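Only one chain comes next, encoded as structure tokens, the form predicted on its own.
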Amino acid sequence: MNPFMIALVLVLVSVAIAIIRVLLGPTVPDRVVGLDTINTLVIAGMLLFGAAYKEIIYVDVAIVYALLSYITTLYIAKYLQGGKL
């Protein structure tokens, strides 16, 4: 089995654990951190998938997804702090 695929399986297991954190998080910030963790793991998964199949498009999509994830996290943090969007 390809080492990239083994790493991808481990990333998917980590996403499952983070989903549990999102569903069971006692506070909203815990859930936001879980969601941000899922976004980071999805980005890592896309990079691993792109490396495994030698397709550069997955890297490009991962970069755009990372940027959108970062901006979304900033907006959620500002909203939770009490600021207006």
Partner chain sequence: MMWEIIYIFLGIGVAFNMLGSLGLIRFPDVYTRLHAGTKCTTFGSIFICFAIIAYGLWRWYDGEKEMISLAIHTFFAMIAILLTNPTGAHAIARAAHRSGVKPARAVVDDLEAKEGEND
Given for the second form:
Amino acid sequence: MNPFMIALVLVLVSVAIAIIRVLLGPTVPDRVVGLDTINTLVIAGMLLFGAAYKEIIYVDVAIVYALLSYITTLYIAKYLQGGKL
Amino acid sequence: MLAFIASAVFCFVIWLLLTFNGRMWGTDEIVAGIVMACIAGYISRKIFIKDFKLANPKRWLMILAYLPRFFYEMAKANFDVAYRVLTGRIKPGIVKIAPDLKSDLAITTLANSITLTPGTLSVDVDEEKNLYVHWINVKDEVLEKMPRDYKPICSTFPEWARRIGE
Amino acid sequence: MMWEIIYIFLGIGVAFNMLGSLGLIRFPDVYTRLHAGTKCTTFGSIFICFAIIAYGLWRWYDGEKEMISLAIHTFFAMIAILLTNPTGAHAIARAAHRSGVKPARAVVDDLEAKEGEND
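Next up, the form predicted in complex with the partner chain. The previous block was the form predicted on its own.
In what comes next, the whole complex appears, and the chain from above leads the way.
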């Protein structure tokens, strides 16, 4: 079995653990932290998937996803703090 | 104009690296790259390049010299956090440090380094460029005097940030 | 030989990613959760990137010419992770403090004192 697939399954298990925090999270920033962690883990998962199937297009998707999820995090943070940035 | 040329050249180099697939580039790829780099460089020239500090090769050497030490601190930080995840032994607090840096580049370098190194996370920065740092394991001797000593919090990173960014 | 290096890198990366999400569950408040969720996942993802770069360079050296682009593209993804993760964590921490979340079990809070002066 391909080692990259095994690593991908384990990364997806950590995504599942992080989802528990998103569901539980007593405050809104807790949920945002959970989502931010999930974003990073999903990027790692996409890279592993691209390496496992030798498809470079997944790595391109991961780069774009990294930049877009960063903008999303900044946007949510600005919404939370209110007022001027 | 100089800002436009610098960002266009930067974009073009990234285009060349991203389209390289083991053979030489075709003429069509290079022409498309030049057109796209000019468009992207024109749009981003004011955002991307504020001043020409990073054009100085001495700063790049400094960044290269900084990276191994930074990576070592980062590895140490992760074993520290792993230890605290497993044992749950924490003593958190938010402390203020005055690193006395002027430029935006230096303070950004310092804040990002602090976030990735042992037990600290930068929370806020005020108008006088004082940093507010969340510290996961506060040491008692730092709490005694008010202009906090930054040595126990972030070791020699302010000096490195000054050499890179000032 | 090359597989062993890739196994070690992947093992370190996956272990730290799992520790990061475990810390997300175990720590008591937003700021300490950010410590776990940012540092551990950044470090783990960087090691996963190292594994993939090593794999791409090795396949390229063995004659699969197009695999060099796997290494280059993964390197760019690594730079993106390394630049965006600490900045995002900083933004979340600041927003959490301004929206009124107090650090749990804190022994000192200088930022609280400073915001009190301004009001």
